[in-house]
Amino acid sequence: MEVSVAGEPFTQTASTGYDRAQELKAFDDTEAGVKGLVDAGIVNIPRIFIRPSDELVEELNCQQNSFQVPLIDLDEIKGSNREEIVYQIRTASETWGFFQVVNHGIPLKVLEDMIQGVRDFNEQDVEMKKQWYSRDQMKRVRFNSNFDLYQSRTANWRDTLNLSCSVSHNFDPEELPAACRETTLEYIKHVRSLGDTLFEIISEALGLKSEHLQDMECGGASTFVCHYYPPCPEPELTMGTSSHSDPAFLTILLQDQIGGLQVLHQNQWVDVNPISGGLVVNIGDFLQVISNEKLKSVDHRVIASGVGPRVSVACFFAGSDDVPPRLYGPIKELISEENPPLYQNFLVPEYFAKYAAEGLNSKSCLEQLKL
């Protein structure tokens, strides 16, 4: 079957003589992403997106559950309720690795405008988007579909605008796409502030001084990953985002009201249901390492859907961007003879390089750091 994507041919190869590499390149060369396939009117998804049969069978055996991700109200975080909030975040971070927050201080309009800005970027003329299309991971602003397209077992049904920034190097507004420029700059400012607050609380939850994680520059560099999940004609065959844990200290996620995010808890997939005005927070791999496994970085995923588009914006706090890079490892105040270090020290750029080389749905790089 051949369809036209943004004016270019895209072939769905029959199972006989299937050339996966050719199909990946044909899709990538369109620079139109998954939305380009949907706009072309495809009825059957290309084979590069279809999950292996063993995964599909395993999915049929998934049990329903009634678990709910912890919800934490950050109201009065600077007042009398702080001790209780620290306790709730410690418990959620130790047992779930995930929680949702409300009354976090970011205005609802800022959240709604950010979601709309991502939609506006993805739904503009494809030729406008193509000027941002790149697989060069050194580019601070880039658009593509599946950062690990050529490494992944199966491609995911999503397109992504990736924005990398740091405290020492703010964006020149002209670096950002006009379709979402103002909303993005405003959102970045608010989320960085919330990140500072959460690092204070998590420091206290670990029994450390409130400034400890900030002094380690855990929130120094951040990456904003804006995902756009078009409606899928065969959602049962693919994934929006494959199961993975985050290569970061902390993630703050804004999602729209469509849903689809799931977290692995007690070997079961639990829906992280959207809450109006709420944000999802999860512990990343790096925080699991430096907490010496007191806090948990857990697998999560996004299921594909026949409705949409779904939009989400993840802010990954990825540590110092100093040159030479800072060495991270288990915090000395958290280890002892009775609680020896469980991980070796690591450099963030090296961890990122391994993560990018292995792809999203590979075994966690965390295992390679274990002593």
Second form
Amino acid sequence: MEVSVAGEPFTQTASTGYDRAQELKAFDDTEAGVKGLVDAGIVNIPRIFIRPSDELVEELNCQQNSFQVPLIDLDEIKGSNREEIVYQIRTASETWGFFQVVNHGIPLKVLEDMIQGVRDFNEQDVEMKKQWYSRDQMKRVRFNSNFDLYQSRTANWRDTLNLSCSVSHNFDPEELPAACRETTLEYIKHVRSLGDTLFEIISEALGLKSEHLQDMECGGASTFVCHYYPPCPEPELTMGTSSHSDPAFLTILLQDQIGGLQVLHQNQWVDVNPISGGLVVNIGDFLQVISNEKLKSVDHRVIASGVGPRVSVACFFAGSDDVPPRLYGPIKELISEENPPLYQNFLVPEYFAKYAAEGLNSKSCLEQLKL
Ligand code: OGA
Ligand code: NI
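If the structure you just shared is the form predicted alone, then what does the corresponding form predicted in complex with ligand OGA look like?
Then the entire complex follows, led off by the chain already shown.
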């Protein structure tokens, strides 16, 4: 079967003439991403994107289910509803690691403009876009396709603009691509403020004082990962984003109305259906560690689709960006003799380096921190 050897990294198969490493490089060298392939009118997806047959077979066994990701209304969060909201966020974070929020205070126009800005960036003249193409992790603004292109088993059907900033090192407007400059600056301001609110609520949910997680600078650095998923001519053979958990404390995700995001719940893939004006929030690996596993960082993925493009923007709150880096580990108020620490302390830059070296597809970074 044609797909049986696909996905094995760096294999050179004389009989089929498939040199994966060479094909990855050729794709990377176009600097036009997956959108470049679609614009060229391909009807069959290149082999580097085809999932191995064992994964494709597993997919056929996926069951339909009627689970619903928790939906939490943040209206009156500073007032009469606070206690109830803390309870709902605690329950959702312990059982799902995922929830959606509405009435979060970010105007619909800011969300829609952010999505449109990302679309405009990706759909501008390819030569303009190429100026941003890079795999240099030191660049605060970089565009590429598949950050783990050379590490992963299979490439994903998406392109990504990465914007990294922090409370102490904000963007100069000129650092950002003109196509999405104003919209991004506006969005960042609002998402940071929502992040502060959520860190307060989560602190309370953990039985800590409201400022605890902010005092730990959990929301210090933030990376805005802006994804563009072009329509795929053979969606059943590939993925938009492979299954993974997020290397961050918390993620706030904005998605357009196309759909495709799924979260793993009780061993079933559950659709995170788009809600107009809603945002998806999920617990990341670092909150799982510092909460000593009270809160769960759960695997999720994006399936590929013939419909699109799909746009999403994930804001990862990734902790302090102090130099030397701050050490994070299970919060001492949450550990006791009956509740011994389950993880060792870690440094965020080291965790990122490991994650980048391994690529998506695994929870191994988190596993390696286990005591
Ligand atoms: C991510 C992610 C989901 C999406 O960037 O980590 O899970 O909907 N994105 O694009
Ligand atoms: Ni994710």
